[in-house]
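Given next, in structure tokens, is a single chain: the form predicted alone.
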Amino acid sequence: MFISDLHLAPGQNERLDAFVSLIESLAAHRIAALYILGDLFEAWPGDDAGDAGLGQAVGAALSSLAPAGIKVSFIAGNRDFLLGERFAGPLGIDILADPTVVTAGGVQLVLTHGDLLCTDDIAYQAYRSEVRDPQWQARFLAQSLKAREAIAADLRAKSESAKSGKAAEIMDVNADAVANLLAQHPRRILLHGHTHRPRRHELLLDGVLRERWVLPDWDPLADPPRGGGVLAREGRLVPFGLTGLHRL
């Protein structure tokens, strides 16, 4: 199973819900692995966010999987790529190099969580590198968790507030990107979350017809709900919405 896009946040219980129930159903229909892409949560300023709260609870829904046998990785997305060991090795979770590839339910794919495709937007590029280096890391996580959920807040506002002076084709994946990391992986389907825009694409690369799927992100509350994930069982990809693992 593939999900991304969650975006837990503090007083949003519907998602939580919806993560919980989803979880607790993994073992009644032969979940065999959970593949988390990234943005589980909407901020993440360290791994003592874990300690209580939120993380707290996600952490004790996650801790049930793998006494059940069923394996969870996670690719850090652009809001939680802060989630280190200190929260996924005690609950068995793989932290995934971001791209990574996988054979899963007999399907080939290659995972990332989709915002290293957005090369149209610059400035988010040049954010990305500068949040991903090792000192600025070190530096954030030295501050009070206070401190650090004071500086995200601020991270998250200031995003929103870039965001609505982009065109949306400049947050949404680059074609060549697209194009280059599938020419690095003959015959592997690319799966990624991040642009919120779900939908199977196909596109012709050197005379062979390739597939790039996208994760849808949840909002319960939507009208229609949005959320769910893909499947990858007997060698194809189903997606299934946030009522049931059902066709969509």
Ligand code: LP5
Given for the second form:
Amino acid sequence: MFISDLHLAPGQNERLDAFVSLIESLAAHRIAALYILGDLFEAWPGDDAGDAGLGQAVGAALSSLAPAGIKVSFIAGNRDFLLGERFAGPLGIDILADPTVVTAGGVQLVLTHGDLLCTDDIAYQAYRSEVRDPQWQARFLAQSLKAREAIAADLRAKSESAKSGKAAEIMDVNADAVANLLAQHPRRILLHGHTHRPRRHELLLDGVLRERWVLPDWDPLADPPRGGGVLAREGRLVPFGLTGLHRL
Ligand code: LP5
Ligand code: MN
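Target state, the form predicted in complex with this ligand; input state, the form predicted alone:
In what comes next, the whole complex appears, and the chain from above leads the way.
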């Protein structure tokens, strides 16, 4: 099972409830592995965020999976790239590189959060290089949790205002970036989140039909509610919605 972009945030109990319901249903649906492709959290200011509150509740839900034999893997999103071994290790969660190749349910995939493919968003990519720098992260993490939460809130506001001045195409994946990644991984299907534009795309690359699948973001309170993800089963990918799992 592949999910992303849940954007779990304190005080948004419906999102957390939807996530916990999904986690609790995995064993009954014989899911062998859960891949979370980033932005599980709206903002993750460091692993001490897992010591209490929302972070602890999410950790508690995820901690039930390893003992049930369900492998959990995580690729960092642009909201939770500071999620590290201190949080993931005790839960048995593997943190994977971006991109990563896997074969799951008989499907050969290349997985990414998706933000790396948005190469037209020059301002974002410059910001990304800065905050992914280990020295920058060490300085950031040396501050108190309260101070880091305040910086994260400030960055969120800056991001929203920056986005309001960007054309929608700039915030989607770049066609050449997609083609390059697919060319490096012949026969694999590309699966990512981040753009919140769930769809199955077909493209012709060197005369070969290739696929790119985009995961949905989650908002159980939206009309219609958004959420769910993609299952890899018996050599095929199958999308599922928030309420659709029971029909599979
Ligand atoms: O997140 P979303 O969907 O709104 O927009 C993203 C890009 N924005 C971001 C920024 C995050 O939203 C900020 C919150 C991160 C919380 C992390 C937790 C704590 C870590 C704190 C350290 C970082 O990722 C947005 C893209 C959009 O996706 C579509 O792809 O366009 O990019 C931007 O808006 C970036 C701006 O264009 C430029 C950056 C402005 C901020 C400048 C601060 C510089 C350095 C940081 C110093 C503290
Ligand atoms: Mn994202």
